[in-house]
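Next up is one chain by itself, shown in structure tokens, the form predicted on its own.
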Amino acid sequence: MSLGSNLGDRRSYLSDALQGLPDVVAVSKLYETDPVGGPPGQGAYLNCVVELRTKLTPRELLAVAQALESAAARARVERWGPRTLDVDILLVGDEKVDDPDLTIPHPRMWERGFVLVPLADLAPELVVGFLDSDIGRGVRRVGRLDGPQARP
């Protein structure tokens, strides 16, 4: 799963979301990136990727993601607009879902440095051939989220 925030106390929104995720086994380092798409003038995002080992279905994970976003008072005003919290399901094992409200694997993950760079922290074998210097440009490591699940 991918977590991102560019409004308010970004680190707190991500930390709270991390605590609300079930079955966390690893968390990438924390990265800051400029917004991709959306309206001009947005602030930078903090992003990380979280690995779960769960028996939850993709639909159940979507419900968790939406509940976390709601708890963070996310407002869906404009596509790719600023947000307190964005929680995306990237992969669920080898499962594929192609529904109007849920696509797994995430359809744009292979094009986004703010996803691929932190994903490489946890599963470098997944990004081989996708992560090059251009796609990772502008992704700046800024530390990690506090917590026992964070990988050094």
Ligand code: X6L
Given for the second form:
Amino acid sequence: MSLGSNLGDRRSYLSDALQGLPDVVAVSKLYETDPVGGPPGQGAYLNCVVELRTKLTPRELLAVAQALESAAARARVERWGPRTLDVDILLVGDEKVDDPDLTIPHPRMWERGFVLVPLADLAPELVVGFLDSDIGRGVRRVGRLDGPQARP
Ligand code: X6L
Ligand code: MG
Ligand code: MG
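Requested next: the structure of the form predicted together with this ligand (the form predicted on its own having been shown above).
Zooming out: every chain and molecule, the one shown earlier first.
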């Protein structure tokens, strides 16, 4: 799962989401990232990637993600606009889902530095061939979220 926030107390929104995710086994480092897409002038994001070891189905994970976004009082103001919390499902094992409201693997994950750089912390083998020399531009490591499961 990918977590992002660029509105309000970004770090708290991510921490709260992390606490609310089930079966977390690893958390990437934390990155401050230039916004990609959306309206001009929106603020930088904090992003990280989280690994779960779970029996939940993709659809159950989507419900979890949406509940966490609701708990962060996420408002949908404009497409790709600033948000308190974004929780996206990147990969679920080797499952494929192609529904109107849910696509797994996440269709645009492979060209986004704010996804691939943190994903490389947890699963470097997955991003081999996608991490080109440009992908890390606008992605700055700023520490990590606290929590017992943080991978050293
Ligand atoms: C052409 C046109 C190329 C659109 C790319 C890419 C649009 C990504 C939207 C695109 C395009 C997005 C985050 C973000 C968003 C985030 C950072 C999106 C949707 N979410 N930027 N922008 N972190 N850094 O979590 O990802 S909005
Ligand atoms: Mg997103
Ligand atoms: Mg999303």
